[in-house]
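Next comes just one chain, in structure tokens: the form predicted on its own.
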Amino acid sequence: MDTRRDFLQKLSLGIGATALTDLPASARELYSGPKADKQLRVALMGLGSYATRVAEAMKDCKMATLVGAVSGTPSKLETWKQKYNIPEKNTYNYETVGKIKDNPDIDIVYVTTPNSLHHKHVLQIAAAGKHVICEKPVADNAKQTREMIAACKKAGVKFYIGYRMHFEPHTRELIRMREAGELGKIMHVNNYMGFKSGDPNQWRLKKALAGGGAMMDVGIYALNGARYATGEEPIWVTAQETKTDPVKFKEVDETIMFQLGFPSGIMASCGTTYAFNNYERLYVVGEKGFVELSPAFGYGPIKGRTHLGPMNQPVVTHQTLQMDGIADIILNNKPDPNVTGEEGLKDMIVVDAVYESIRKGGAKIMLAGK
């Protein structure tokens, strides 16, 4: 497995989209009500493997449609024009993307470029007056994220993060059970996400493009999962890093274990790695019961069980639900399930603290006021 994309893709072979009407109430509620009179018109910026996944998933979308593409590689633009029937006038490179402000046929741009380019590209799109979706992690740090949020507010555009799990049925059911009190008081969370990284020359191992290693790439799932599993924001963080290959992972982190403390006294024990496979789980323990998702964060199929037995949520294509869900939020003025830029900021504040704790030898970092 050469990359995280390859790893997650192999988990999802053979998985198709389920009709929104087949979803349980906890997921279907995101899409209830009449459909909009028009579709949300989307351009993808950065035509790598994940953009392709989103484009393929959008073929099944009812409320979002792919109409544009942005890339620094002319051959990719030519391929995408043919494959997805994208008009020439809706294609841009990174130097001309500012002209998108004059294109009334594009409503929103989904930034899927390497992590450390997110900040620059979101600022570009906001300045062009278009709504923005940014793939996670939102930026290299909380400072950049605040600048992105401010730029979008100044421009009067909406800013979302590609947190697809917030639209996934098993995850929605976990959140519903917690909010309904079916688990009782939450006592502990144990979760982790990782895989064995392959190609040593990939951009994810270059700090200048990736911003960080496993923590930024897939540790964000464990962090975000701990937050939605508890419904609380952490007040302190401790973290430890190990490396088995200091040459390959010279620029970025390989394995990080981190612990989160919450106001109610809940502790979450989390981990992330680029060193080995079969490392993906979210386990929430309450006084009345539990939920375990394993796999918990990959593209699918997500599987789960609770104290009541196996979870029977439908298998879906996450990106289809995500893109239709965001379209529904914008076009029908629906409440969003915690996928705004502010949600991304909350994660980046903790990521900054994780790295600070590591620099300080695993010291406890208090988050109040950060």
Ligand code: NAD
The other form holds:
Amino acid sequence: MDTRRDFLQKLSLGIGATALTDLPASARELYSGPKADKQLRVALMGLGSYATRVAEAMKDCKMATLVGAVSGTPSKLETWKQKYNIPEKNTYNYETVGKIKDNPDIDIVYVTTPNSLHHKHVLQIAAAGKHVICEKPVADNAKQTREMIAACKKAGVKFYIGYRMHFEPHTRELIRMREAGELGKIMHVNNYMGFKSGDPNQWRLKKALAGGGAMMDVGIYALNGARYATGEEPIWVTAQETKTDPVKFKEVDETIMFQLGFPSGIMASCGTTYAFNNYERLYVVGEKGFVELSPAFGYGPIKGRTHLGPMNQPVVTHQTLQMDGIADIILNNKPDPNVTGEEGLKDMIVVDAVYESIRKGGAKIMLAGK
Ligand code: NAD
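Provide the structure of the form predicted in complex with nicotinamide-adenine-dinucleotide (NAD), given the form predicted on its own shown above.
Below is the entire complex, every chain and molecule, led by the chain shown above.
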């Protein structure tokens, strides 16, 4: 049996419809097998560190192939042509990228530029009639995200967010357990994600390019995790901010605690920071059991335990599974998973509310109508 194809078939059913307990224990098994006949042909836009990680991970993909690149730096395009065997005709800069419309050899563009450029770049790609994957955070705010969704809809192209955790086996097992009722009624979630930010001159600390700070960059994992751990959509938000280094974090948030209230009456207590390391955990507790993932959101290996003992899930390269998963969905017309633009919008509505609550001194922000 082709275990990998089987796995991908399960992935493509979307969160909630899968049973992953029969996954192979070793990643090697998962990555074995030939390339599929049909390939999703991908161009990366913004050739920085994450694009490089994706390109390396795609070497193991079975259904997705890196075929194109978009960069403002000619020397980078040269390097990428050599390194990843990308033909000249599939390379673009930010001014010529609209011409990708006339290139039948590229199916989808993966936008991996700084956060505040996502809006502009996704609109450009949609206008060129290509499917698009956009890195997280999808945009600076919900308004921009709505415009991106509308543009993709109008152009008739698919719009996904690089929410790689949705393809990660421990995460999927947690969702399966919750949906199967194995945790009982969910009672509480406690998620946090942060790290100590380095270089004070990086774009991540500049509001005009990052949109915000830790909340935008990694707090989004705690937030998205609260949604998939509960299976509910929050109805209110409160948030508090502190800065231990107001000089370095002059423009963007450093440390934020936020709380989400859900329709069932339960709360999620979440945190995010750019000020310290060893801050990465998802904890969901129900009436019958719990799941703890720690680390929970980074590149892994993700580790997990439940009320039954250690989780026995394969260690994978998230980006490989994400790209193959999205390829399978597009090429084989499978239902969309929880990584669509609409999912990004649900998170951005909450991010907006987190910042609004902070501006209003921790006020409770109701999400209805936002
Ligand atoms: P990076 O700085 O390493 O790369 C950004 C790229 O964008 C660079 O190649 C840069 O040259 C290019 N760029 C284009 N226009 C630019 C401009 N005006 N200013 C600055 N750079 C410009 O950053 P990165 O870590 O690769 O992050 C890129 C995106 O990927 C971000 O949105 C980030 O949130 C996301 N990301 C996601 C993950 C994940 O696990 N899903 C991990 C890291 C980064």
